[in-house]
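One chain follows as structure tokens, the form predicted alone.
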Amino acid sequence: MIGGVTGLPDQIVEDVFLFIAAVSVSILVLITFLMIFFTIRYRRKRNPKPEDIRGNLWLEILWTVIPTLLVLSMFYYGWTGFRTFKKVPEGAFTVKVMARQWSWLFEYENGVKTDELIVPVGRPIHLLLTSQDVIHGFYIPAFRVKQDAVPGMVNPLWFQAKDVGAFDVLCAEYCGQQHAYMLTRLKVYPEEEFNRWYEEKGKQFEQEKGLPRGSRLLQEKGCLVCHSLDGTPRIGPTLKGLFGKTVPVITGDRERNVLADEAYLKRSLLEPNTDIVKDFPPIMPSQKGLLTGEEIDELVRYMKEL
């Protein structure tokens, strides 16, 4: 217990939230009901002529303490619930959260990545956030938990999940243009299910260390997100055929063309908007920082096989 909040996040913030509508709806059933008994009271039937009033000290001091108090009782009830978000619970699991336009990796104590959130039931979980980009909001509608995730920041975020099941995770922060389709899910697995595929996972991530990362690459750093892999084209140019092809770019203010070799590969990955694929929004954020040279080798060498 903290400061007289206690319980989980979700909880906490649905406490909160019925505490201010409570006092608010007193409020607007006894202003309502003041203003009815005063039109009847003193209508212009029963008070013909009307009478200068000077005002009432103790009424006038009344109506300035009990607002006052109550909007002080609301700001600490919120205060502490947001203390309470803050003091995550010892032996609660860790996740890393990756926000990148316009995906989310989490990545897990054990080395292994994915594209959605898994967790098990019942344990508190531990979320550091950042972001490779700009801000996103990361965000558990089911669970009545946000937090933005900073470049160049890591914030903390704590919840526990009481019921197993699948649930929507959304960008909260308006981040670019394809910002209503940065979405995945939580999925909330029994602890014994959780613990099996935590372990496959792990040994599965401990198999591929050796072996070619450039599909996974792709997905890791959220390539998939704006390119296919099948030939169609997203929000950027598919990925397969790409290499030998000539691609018609924007350079500058002069349109040309280009051969998508290696030098062209590397470039587009660490200086996006140098030559922009024709007829293709120039968003792709630079990986300069981002990707190591071996990875950039890695997906290079992936993209010359599809």
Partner chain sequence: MSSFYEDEGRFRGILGWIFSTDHKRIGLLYLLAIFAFSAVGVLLGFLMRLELMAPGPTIMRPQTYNAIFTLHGVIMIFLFVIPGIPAIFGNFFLPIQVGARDVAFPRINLLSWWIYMAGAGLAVLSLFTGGGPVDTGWTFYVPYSLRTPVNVPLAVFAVFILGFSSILTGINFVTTTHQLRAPGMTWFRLPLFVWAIYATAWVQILATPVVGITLLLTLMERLAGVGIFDPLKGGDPILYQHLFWIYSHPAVYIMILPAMGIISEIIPVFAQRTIFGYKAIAFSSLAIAVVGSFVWGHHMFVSGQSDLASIIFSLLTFLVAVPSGVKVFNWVSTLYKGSIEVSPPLLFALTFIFLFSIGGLTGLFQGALATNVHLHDTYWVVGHFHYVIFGGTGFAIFGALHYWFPKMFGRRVGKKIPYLAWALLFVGFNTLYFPMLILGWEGMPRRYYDYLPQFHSLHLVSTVGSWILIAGLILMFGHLIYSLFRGEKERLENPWGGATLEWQIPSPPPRENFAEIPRVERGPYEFR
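Would you mind generating the form predicted in complex with its partner chain now that we have the form predicted alone?
Shown next is a single chain and nothing more.
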């Protein structure tokens, strides 16, 4: 342990945890035992005459120096472990992660985008995290890794899966109403299966490139987290049959009815707080700068058909 802790991030966390736990439990047991022992041994009935002891320099030195050494060793193990977290191994497989209220979007090097993170087993995975709105926290408890996704910043994180399987991915930094539901899955595939999936998706992506398809945009941009396509109201109103309908909205403090025409749909995308649909919270983030003009046209065209 002199050279510090090494291994994969999850193993490091467990080793450091066990070390601190062993020391902490020993200290707690010692303090509690002495406290109870003295209280019983020197209870007034048995020890009516107390003795004034003002202190002991050697004891003070002892219980300053030993705890200092102990906590310094904790610092040291924590730090050496942390170095591993911060050093992305060479040949890592890189995935960009975009966080937004309230979903995750993963973008692979070949351009493929998914809402679940799919990775090969046994290979270091290098994530580049950012956010398009507020701060989120990317957290895989099973691999004991976490990093905030901060707007305007790209934060790296890496991990490596030893076994295939599916694991929870959670948002750890409070991000608003649906924070507790900003979950997805990490799926670890065997190498070959992953390669097959990756190539297939890549081909599909090439074919669809340049064609902004409404349904794909709704998925990729995270719209479906809040808006359903089947008529059920969720955090926001459903998109089904929206076009051409009369919508009761609150504009400023005034309630009014507006016709959901093209202009309304575009306004709702770019300035969502101008007209707020009645009975829904004013929490839709503006898509200004997040959608191109072309994408907006495509979305509006698609919504007309819903």
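Just so we're on the same page, rigid core means the largest C-alpha set that superposes within 1.5 Å between forms. Positions refer to the first chain, counted from 1. Quantities reported herein were computed from a predicted structural model and do not represent experimental measurements.
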Given a superposition on the rigid core, I'd like a yes or no on whether P50 shifts its C-alpha by 2 Å or more between the two forms. yes
Taking the rigid core as the reference frame, is the Cα of D279 displaced by 2 Å or more between the two forms? no
Could you check, with the core superposed, whether the Cα atom of E255 shifts 2 Å or more between the two forms? no
